[in-house]
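For reference, the chain that follows is the form predicted on its own, supplied as structure tokens.
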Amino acid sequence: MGQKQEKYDAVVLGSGIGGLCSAALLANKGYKTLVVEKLPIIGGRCSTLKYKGFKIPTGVVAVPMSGVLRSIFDDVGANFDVSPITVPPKYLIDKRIIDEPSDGQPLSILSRFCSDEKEVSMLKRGIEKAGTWNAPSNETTLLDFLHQYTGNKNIISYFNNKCDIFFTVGAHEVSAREYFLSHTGSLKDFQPIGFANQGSISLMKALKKAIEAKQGRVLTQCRAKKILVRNGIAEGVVVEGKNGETTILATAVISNTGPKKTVALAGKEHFDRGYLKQVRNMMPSLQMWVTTISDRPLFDVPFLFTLKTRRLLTFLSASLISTGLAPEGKYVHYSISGPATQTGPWNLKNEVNLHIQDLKDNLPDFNKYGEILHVGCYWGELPTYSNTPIAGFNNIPQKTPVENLYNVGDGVAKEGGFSCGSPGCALTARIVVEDIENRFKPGQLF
């Protein structure tokens, strides 16, 4: 008996934010769409594990309340069950708590970290020029850019914290150009933000429901084995699921598996040497997440940014906002850290110990009432980002050299701007779907 065969307008490999947003948009526009996911659960880095009644994130915790991600949910009619964070964040530096300025302007915070207003004024002018006139060279690190205006360790620690949180790489390594372009692009979508009331996976389930409501399909435990390419054009994929192998013929193939995996599935012989070099030079990034539980809040606001620590970047008291993340009468807290450098090598046990020591040194109530529930180190096949924006890195576009084969997610970017976090991944989905719409109509394969 021959191999089973099915036909779709589009097949999506992977059920992360980029993949499910792409599929939901396509299904909503009448395209027959299939999503295949190798894992038993959907969501990728935007998913949730349940343990002892607590919800543990696989990456995404805070999500934007507006912008491209929210607009996709609205467009496809998916439930966006997120509670907004209405309390301003606080900063912890040298055992001192600093409040966020009341005007909400990012540059206003600089005065809180430096008493020399002349120095702050010079730095503000430099930042405004970089944002409105011309971003610095991609070969320049943000730290090199900052050193033109300031040597203040407190100010530099503030920027280092922001870079590590949003880009997973410190100011001494991140591309200054990508920092400023992203702040005028995808990072604008990070305000205001909130916590998904039932964990990030609830948002992915809402997208899945929207896909299936439009006769699309989402299959878990279904692994893509090969992307079919003939004469430089993608024609579908071979997948392996619970019932064996199936050939999926499709006009468009969208990969949310990362460019490296996409090349491996299609075969490098179908890609030009320049593209292969770009993909080969991609550098995945590492972040560590520690989930702490307690019977009382360990800090009085949802967001605490920690500066000048060994590793700890931020402490999120999520159940102050979303009570569904913990059992009744209990609290769950998520803390994030990154290594001193993303170029490695690392001793993961040592990295985790430094993170925990920072918790002990900076949060007195952690020592009294906190209990560590889970430690996650995200790298390798499930990195925080597939293509870390270190100085000199290359943006990889959504379109591949193979016609009708696209990438979405954090490994690819809008030209001139790093696809940062959930809004960046959603943006890649929006761009790819718009291109597909312009190129063929639903049912064209048939």
Second form
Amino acid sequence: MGQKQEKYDAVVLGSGIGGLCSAALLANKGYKTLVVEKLPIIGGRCSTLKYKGFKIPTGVVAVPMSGVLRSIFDDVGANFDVSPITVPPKYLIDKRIIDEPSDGQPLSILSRFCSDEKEVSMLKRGIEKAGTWNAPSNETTLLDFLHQYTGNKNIISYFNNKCDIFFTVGAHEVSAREYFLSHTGSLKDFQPIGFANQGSISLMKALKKAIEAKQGRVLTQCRAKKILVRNGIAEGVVVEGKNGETTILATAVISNTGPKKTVALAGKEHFDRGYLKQVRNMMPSLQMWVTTISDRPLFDVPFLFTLKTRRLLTFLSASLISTGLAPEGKYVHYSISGPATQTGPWNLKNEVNLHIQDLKDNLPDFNKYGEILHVGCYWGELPTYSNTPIAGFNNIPQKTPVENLYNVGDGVAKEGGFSCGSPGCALTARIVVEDIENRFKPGQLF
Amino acid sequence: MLTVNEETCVGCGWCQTFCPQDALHAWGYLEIDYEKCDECLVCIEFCPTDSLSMTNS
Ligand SMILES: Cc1cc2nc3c(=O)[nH]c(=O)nc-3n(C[C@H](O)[C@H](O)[C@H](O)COP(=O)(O)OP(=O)(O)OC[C@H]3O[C@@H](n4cnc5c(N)ncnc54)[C@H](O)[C@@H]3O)c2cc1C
Ligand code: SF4
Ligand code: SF4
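Pass me the form predicted together with the partner chain as well; I've looked at the form predicted on its own already.
Full assembly next; the chain just shown is listed first.
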């Protein structure tokens, strides 16, 4: 065929957070590693767009300060340029601002939403039981669970908001089991949260630097065209870069393109029917991000959670933490909304307009001083999450039916416990690299 | 002529931030200002869903 050929221990398809964490860990352990990224920029949904002097996230904005993501940065010696948010969030409900209690107890806030102490204490007991004794069934929604203890609209709106932000799906749809299991898993890493000082792309650049320091390579504008499989074993990948096609032979093929694309790249004949059904049933979720700029802060704390709105979930005054996100003397704010149901279909224009109407109705300073810079919708092929944890959903494991072909990143998870956002993606990298280390040594292919 | 595949475009607005002519505007869908677009092809490279292409006519 005359096609160029190269050999690696591991090839990683995609430079999202799952891909770069895997590659950095592998390179650090001495595996010859190549990352191929189809776009000219790295990071996928953990990157930063620059527009008119302001920085706009492509996804990750709230970065977990502890846990697995942080530990990977420390292990590979990558700079973690993130400032923690030390100011507690505020809640906006029925045009009132509610402060978070300062006792450090996450459930104390419930008493500020409901004056019936008996009801609150029953609910707290129920939540405690779900955490320490047995999480509810995967078929139970969180709303079903809450209704066993309370019908209080404020409390329900609080849980709705929390679910919509962390799971991208409201209490009426989220799996109560995943909700509770996540609290001991990936959600725990979000305490405390920080913002990357120069935008999340700086974290991805730090990982790239760590990979390159260990002789790994990260190629942009290099697209995986086909995953090579023989006798049920992955052998490498055909990539297309600026100089045409190259065959990359590798002992491990790690896809960060999402399980659906992984199947398409390898050919569905290599996967069993059950696996294909699981992948087909994945439900991507929609969120909308609006970037607002101004000459002054539009709110006094970095995190404002907006309850009982039509669509708006949170308003982040990012410049209050990271001054590198806006030109000097200017401020940038990110607001997030989600649809009423993740099962769609949605009228996106209408969804965006409802988001903006909520901003106008709830934030007086937005009307006076705010200017909308950018609107971004994330769903379908570029979802907020690619496998939304609605009740009855199925976790997809990192290992595929094809030997030596792994998925990392969003959409795959550890058994039991939905992997939320960046820590979830980092965890998949950790698990896959540990498996590779147990299975083969660097240089096995040569 | 720059064409957007409405079936796959999600309205992320990434392309808007890379266009040197300010010819793109995302608002849940993508609007192209053909008066401003000079067919430089930059946006096509940056679209994460491969929804942009240049067609003849
Ligand atoms: C709007 C939004 C806000 C979010 N907010 C947060 C937050 O605040 N905190 C948080 O922790 N998480 C957040 N998340 C979730 C988080 O962004 C994702 O979970 C995470 O970034 C996904 O990473 P990934 O490893 O799956 O890779 P992705 O980001 O999906 O990257 C995959 C990469 O693969 C590349 N690729 C695809 N096909 C090919 C191919 N054929 N060849 C080569 N390369 C290819 C893509 O171009 C891309 O760069 C948010 C997500 C969104 C969308
Ligand atoms: S970058 Fe692509 S998907 Fe995003 S708005 Fe532009 S054309 Fe649509
Ligand atoms: S082709 Fe160039 S000028 Fe036209 S919309 Fe795309 S980036 Fe802008």
